[in-house]
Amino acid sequence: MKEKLEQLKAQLRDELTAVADVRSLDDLRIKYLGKKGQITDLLKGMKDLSGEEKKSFGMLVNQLKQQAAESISKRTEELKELEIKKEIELMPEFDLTIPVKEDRGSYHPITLVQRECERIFTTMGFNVEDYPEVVTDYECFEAVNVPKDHPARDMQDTYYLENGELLKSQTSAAQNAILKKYGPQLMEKGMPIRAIFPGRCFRNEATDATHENTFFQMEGVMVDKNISISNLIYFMKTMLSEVFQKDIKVRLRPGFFPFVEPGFELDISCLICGGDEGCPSCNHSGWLELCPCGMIHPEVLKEGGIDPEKYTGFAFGLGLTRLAMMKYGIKDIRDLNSGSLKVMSQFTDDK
């Protein structure tokens, strides 16, 4: 038995030296160390040995097994280094005189629109805030006046997670946190709360030319004494005029949202069809719903630690995805999440 063990040592050593690639080396590993390998087979011959001989021979077999594993591992590293060297030798020489390609990628249309909106609102004194995409039920609904039994929840097919949290279906999920963050430190100094918080939202709904299950919004709030709907209209028209570099035709119509009272839908005249003929992007109406908005509900202010008897405010949820569609003439919202560089790069030359 010991002679066979020594023969295996020598045989393995010779075959390790002869093997020329990693794949062949793996076959060699299975040949010796696999479940039916030659070293494993040595243990089957121990049944005819005495108790003391089994102990001694078993120790020798385990030593051989360990040595074989170490030798194969070392040889693997050697062969990998040789393969890398061969690849380097086969590579063509690098010519430093070849002109560098200066073509670079462009920003996504939504990114460009978001940055432009942030710039505009920043010049009007708004702070830009960030907020997580995974939120609690309280943040997304209860804190903005949508209790568990409220029928408005049926309007949003929400993605709930196994831990009870959810993918935010609206950027309003950040509103309570913003009011609590800025309310105490600004209200005591007689300064208004002005903040925007852009982000990605998710809703489990059918997709078409104007609806997607993943889209971008920008929530905005302003709270101070004597804030009115006129302030809301002024800020929104100013922002739209800056984004499109021209006066935009807008309309304000009543809309129900539990977190504002009164609530409105701010629509803009479709810039793809001109607002006259109608097209799939505006559902052939000539108008595109862009910004649900209104005066912040007293209960929402109260939940955010602000006295609704002293202060009022407005809130809006600007649709960045639809804004990008209007700015760049994108007829189908699904193009924005297509991942197609060919499709995306045609909307802007910005680098």
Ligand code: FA5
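Predicted model only: the values in this text are computed from it and were never measured. Note that the rigid core is defined as the largest set of C-alphas that superpose within 1.5 Å between two forms. Residue numbers count along the first chain shown, from 1. What changes on going to the form predicted in complex with the ligand:
- Once the rigid core is overlaid between the two forms, residue 316 does not reach a Cα shift of 2 Å, moving by less than that.
- If you fit the rigid core between the two forms, you'll see the Cα of residue 12 move by 2 angstroms or more.
- Relative to the superposed rigid core, the position of the CA of residue 87 differs between the two forms by 2 Å or more.
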Contents of the next structure:
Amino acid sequence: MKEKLEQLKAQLRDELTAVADVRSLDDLRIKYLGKKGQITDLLKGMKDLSGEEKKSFGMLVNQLKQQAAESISKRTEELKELEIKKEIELMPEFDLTIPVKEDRGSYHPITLVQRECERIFTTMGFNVEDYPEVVTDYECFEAVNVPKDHPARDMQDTYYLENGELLKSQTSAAQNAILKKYGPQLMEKGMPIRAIFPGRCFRNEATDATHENTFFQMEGVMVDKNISISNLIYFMKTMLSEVFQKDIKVRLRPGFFPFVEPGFELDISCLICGGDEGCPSCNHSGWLELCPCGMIHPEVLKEGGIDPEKYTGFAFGLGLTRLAMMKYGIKDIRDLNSGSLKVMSQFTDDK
Ligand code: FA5
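Got the form predicted on its own; could you also share the form predicted in complex with the ligand?
In what comes next, the whole complex appears, and the chain from above leads the way.
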């Protein structure tokens, strides 16, 4: 048995030196240390030895087993390093001075209209604000005059987290924080609050050509002394004529939102069918609900720490995703979330 042990040791040493790649080393490991390997066989063969022999021989075989494992792993490391070196030698040389192919991607149509709206409103003195997508029930509803049992909650079902927070169903969720942030800062110095806050909204609803469960809105608020509906109409008109760079047919009709009084629905004539015939993109009505708006409800101002006796303001909730549809002639809103490069790469920033 001892002879066999010595013979195995020498044989393993020779084979380890001869082996030239990592994969063959693995075969070698199986040959010696695998379930049916030669060293394993030696251990199995010990059953016929006497007690004392078993002890001394067992120790030697275990030593050999450990040495074999160590030398195989050492050799594996050596060979891996050699293989890397060989690969590096075979690599073609790089010429860093060769000009790269400038095949840049394009911006998503929603990003394009969002940036355009931000540009338009910042030139009119508005700040652009960011706001989280996960909000509390207070931010999304209660702070904007929609208490827990209000029927208007039925219009905006959304997705709830286990901790009771929710994915915001409307950018109005940021109104209260914005009023609180800018109220003391600006109003006490006699300056108006002017802010827009674009953001992704979520609603648990059936999708169709104009409804998605994930879409973008851009909220805007302006608060000062003597702000009236005419200011609201001025800003809405300016925004639309700048975005479309042409006259757009618009209609303003009464609309109910608990956070504004009075409230309006601002619709634009469908730019896909021209507004005459009606099509799936405007729900066959010729008009598209784009930007509900109104005068901020006194309760919302009060909750935001602003005295409604002294100040008034307007708010609007522009449907950015629908605006992108109209601006770029996209017939189905679902294309915008499709991730299809074929569809999305057609749009470029024409500014
Ligand atoms: C609101 O979300 C109000 N927070 C807007 C508002 C703000 C009113 C401030 C008054 C003052 P509404 O649910 O109608 O309102 O949504 C506003 C706009 O978002 C719609 O006109 C539409 O353009 C867009 N929108 C709403 N739901 C979807 C949807 N499922 N898919 C795509 N766009 C949508």
